[in-house]
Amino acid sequence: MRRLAMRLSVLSAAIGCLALLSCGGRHEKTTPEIVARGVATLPGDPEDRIWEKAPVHVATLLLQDMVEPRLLEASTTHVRIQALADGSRLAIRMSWDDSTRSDLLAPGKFGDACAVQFPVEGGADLPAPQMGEEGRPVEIAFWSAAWQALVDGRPRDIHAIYPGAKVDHYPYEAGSLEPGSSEQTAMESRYAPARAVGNPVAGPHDRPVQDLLAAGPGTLTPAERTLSDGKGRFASASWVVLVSRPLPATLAHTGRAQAAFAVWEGGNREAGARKMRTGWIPISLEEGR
C-alpha cells in the first residue's frame, strides 16, 4: 500500500508539474524529483542569483483530508521546489503564489507559513506522510511569516496588531521601573504568562524557523534545539521562501532520501491541520557535481 501510495505521489507531482507548464505561457525546465546542486556556499537569501541555476520540481499540494480540522477546499495548489546542498547542510527554496500577505497573528488572523519534512529514518518502507508514525517519527522544519516579520523589526506590541490602539497603562512599562532591570523583566513574566513558561511560540524569535518532531496526527513537539534557519519574502502576490537545515542523514550517506513540504495560507484562516500538503517527493543529490 505504501509503495502504491509513493507511486501515486510522484505520478500527482508529475501530473502538476505539466498543469503548471501548460497555463500562463511559462516555459521552464523542471525535474520529475527534486535535485539537489551541490555548491560550495549555501546562499543565506532566497533571492540569491545562485537559485537561477538550481533544478525547479514543482509539487501538486493536496487536500489535508485525514484528520480534523480538515481543508476540503483547495487554497495554494503547486510549490515550487528547489535545493543546494554543500556537504553538511541543505537549503531548500520553495515559491507560491498568495494574492494576500498574512505575518501577523492575532485573534482572528491567521499566518502564512510553509515546512518541511524528512523522515527519521530512510528507507523503502517510509512512514506515513501525514507527519509520521508512532514508533516512525519525522523530522519538521516550520517557517513561520509572522516569526520573519518579528526577525526583520516588526516590533512585539499591541501598537504592531493594532495601530490605533491607546494603552493607558501596563505595569511593565511604568516609568518607575528602569527598562531592562530585572524587576522590569519580572514585571513583563508576570502580565506575559506565554513568555514566562518559556513557550517557544512566543517568542522571543531570533530565526524565523523551528525544528519540529512528530509520530503522527497531533504528535508535533519543539525538537530539543533548532538547528534550521532561513529567510522568506514576499513580492508580487507570491512567497520565497529558504529553509537551511542540516543535511538529512539519509541523503548524506545514500544521496537520496524523500521529503514532504506543506504551505498555509493565513487569508483562508489556514492553520495547524488546516494546510495544504504533498506526500512523499524523492530528493536526490546530484550526481558528478
Second form
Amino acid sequence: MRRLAMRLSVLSAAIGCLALLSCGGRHEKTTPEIVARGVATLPGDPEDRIWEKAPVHVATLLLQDMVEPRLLEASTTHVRIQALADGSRLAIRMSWDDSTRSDLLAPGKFGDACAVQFPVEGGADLPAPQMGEEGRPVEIAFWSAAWQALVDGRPRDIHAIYPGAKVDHYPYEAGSLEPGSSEQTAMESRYAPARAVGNPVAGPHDRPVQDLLAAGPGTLTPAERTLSDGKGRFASASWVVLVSRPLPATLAHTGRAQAAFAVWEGGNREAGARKMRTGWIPISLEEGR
Amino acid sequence: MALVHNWQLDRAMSYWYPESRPKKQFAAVFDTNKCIACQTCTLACKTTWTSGQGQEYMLWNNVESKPYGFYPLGWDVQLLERLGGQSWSGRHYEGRTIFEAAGAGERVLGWRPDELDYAYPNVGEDDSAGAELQTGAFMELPHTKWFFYLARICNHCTYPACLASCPRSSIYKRQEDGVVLIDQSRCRGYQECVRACPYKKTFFNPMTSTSEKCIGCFPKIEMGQQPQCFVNCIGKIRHVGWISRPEDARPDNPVDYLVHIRKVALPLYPQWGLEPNVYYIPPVHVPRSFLRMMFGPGVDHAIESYRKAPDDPDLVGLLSLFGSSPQIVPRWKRLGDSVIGLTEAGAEILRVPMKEPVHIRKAFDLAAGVTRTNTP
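Okay, that is the form predicted alone; can I get the form predicted together with its partner chain now?
To see the whole picture, the full complex is given below, headed by that same chain.
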C-alpha cells in the first residue's frame, strides 16, 4: 500500500512539475530534476551570489493528507530548490513565499520550518517519501526559523516573547545560590525537564538545523550527532534557507539520488505532521563549470 | 481506531488505541462542597513543579469559579459548543464522544486556545449566576444566586485524548499507576496534545519547546505519599487512591466506595469519552441541569445521598478520612465512631474520630494563675 502511495506521490509531483512548466501560475524556469552543481567551495550563506548560477528546480508541494493529523487545506504551494556540492558536502538552498514571518514559539504560536530528506540506502526501490518505512529509514535535516532566531542572538527568556512580562522570582535566583554555581544550574534544570534530559529541541542551539532519522510516520529520532548546518533569511515575504549536510552516500557513489522536501507555515499553525511536502525528486551531481 | 469499553458511558466507543488498562489506576475524589478556593493547592503545585522559565503561565492545578471561571478562557464551553447537544438515556450515553466526533484528518475533536486565553487565570472569580444582580441585592433564603469552586488537575484519563493525539507517541500511561506522562526526551512541541486535551491540562513550554503536564506527583506516589495538591489542601476536600473497574469494586477501597458503590462522586464531563479519573462530589446548591451537563446523569442520586450523610455513618465516616494523612490510604473501615485508614495489607495508618472530643476547661487556669483566652 505504501509503495503504491509513494508511486502515486512521485507521479503527482511529476504532474505538478509538468503543469508548472506548461501553464503554472508562477511561470518560473525550472529544471525537471534537481541538479547539484559542483563547486570548489560551498557558500555559507543562502544569499551568496554563487547561487545565481545554480539551476533552479521548482517543486510543487503536496498536502500531508495521508496520516492523522493531516493538513487538509494547502498553504505553501511551491518551494524553489537549488543545490551545490564540493565533493564531500551538499548545500541545498530552499526558498518559498511566506507572507507571515513566524519565528517565535509560544502557546498557540508555531514556527516556520523546512526539511530535506534522503533515503539511507540508495537503489531504485525507494521507501515511502513520507518519513520512510520500517526497516527502510530516511535521514532528514530539519531547519527551524525559531532556532535561527536564537542562533542569531535572540535571548532565550520570557521577555523575548512577552517584553512586558513581570516575573517576581525564579527559584534559581534565590540569594542563597551563587550565580553560575553547580547548585544554581541544578536548580534551574529542575524546572526545565526537557533540557535536563537532553532533548535537543530544548536547546541550547548552536545551529538552526537538526539531523534526524525516521522509519515511518511518528518515528522521527535525533541522529547521534548533527553534522548538518544552515542559515535562513527572511526578506520580501519569503524565506531563503541554506541547509548543508554531508554528501549522501548514494549521491556520492552514483551521482544520482532522490530527495524529498517539506515546508511548515507557522502562521497557519503547521507543525509535525501538519505540513506541505513533496514526493521523491531525483537529484544528480553535475561537474563544475 | 479500536473499540474499547467506557463504563462511564455504559457502552463501547472508538479510541485511537486498543483498550489497555493499567495494573492500578490513579484516582481521586474531590468534594466540591468543601472547597473555599484558597488556591493553596495551586501554589503547592506551582512551587513544586512549574516555577521555571516558560512555565510562568502553567497551572497544572487550578481552582476556578463555575460557571464563569475558566482556565484557559472558555476551556469547557468552547468544546461543548463544538460537540453540540448530546443525550443520555439513563446512564447510557447516546451521544458522540470527542473521539467519535473527530473531523476529517483529525484523531480527536479538539480546539486550540489562543495565547491570550491563558491571560485570565482568575476570570469569573466569585461571579454569581442564577439571576441578574442589580444594585440593592440582598440576602435571601434559599439562595437564588449561585457559583461553586471547581478544583482541577489532570484527570489521568483511562482514554487520554492527549495520548491519542500525539503523532510521535510521546505520551504514555504508566502500567504501574495509570499516571499519564509526556516523555520530555521525545516531545517535539507540536502542541497536538494541547489542542486535543478537552480539560486543557497540557501546556506548551516556550522555553524548552516541549509540552508539559501534571505528573500526579509520581515520585511521591511511588513512595506511598499523596501528591502535593492533596496534602496541602486546607479544606481537606481531596482523597487520592486507586479505582477498580465497576465489576471489581471493593467496599473497603475508599474511591471504589464513593464512586462505584455509593455513587456520590462523579466524573467531569464524562460525555467527552476519556473516562477521567478525578471524581467530584457535586455541589448541592447548584441548578441540576447545569450539574448534569458537567457531571452526567448521576447528579440527582449523588446529591441526595450526600445530603443524607449526617444519618449515614459509613459515608460521613469515610468523608472524614479526607486529608487526614500524608500517606495514600487505599483501604478503610469504620469501627463505631471511628474511621480507620489502612494499607492494602490491612495495617492501620490512622484512626480518625467521627466526632471530635470536646474538652471544657475552666476560664481561669489556677496552676498558671492566668485567665484563658478562647483559643480552642
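If you superpose the two forms and keep the largest set of C-alpha atoms that fall within 1.5 Å, you have the rigid core. Positions refer to the first chain, counted from 1. Not measured: the values here are computed from a predicted model.
- The two forms, fitted on the rigid core, differ between the two forms by 2 Å or more at the CA of S181.
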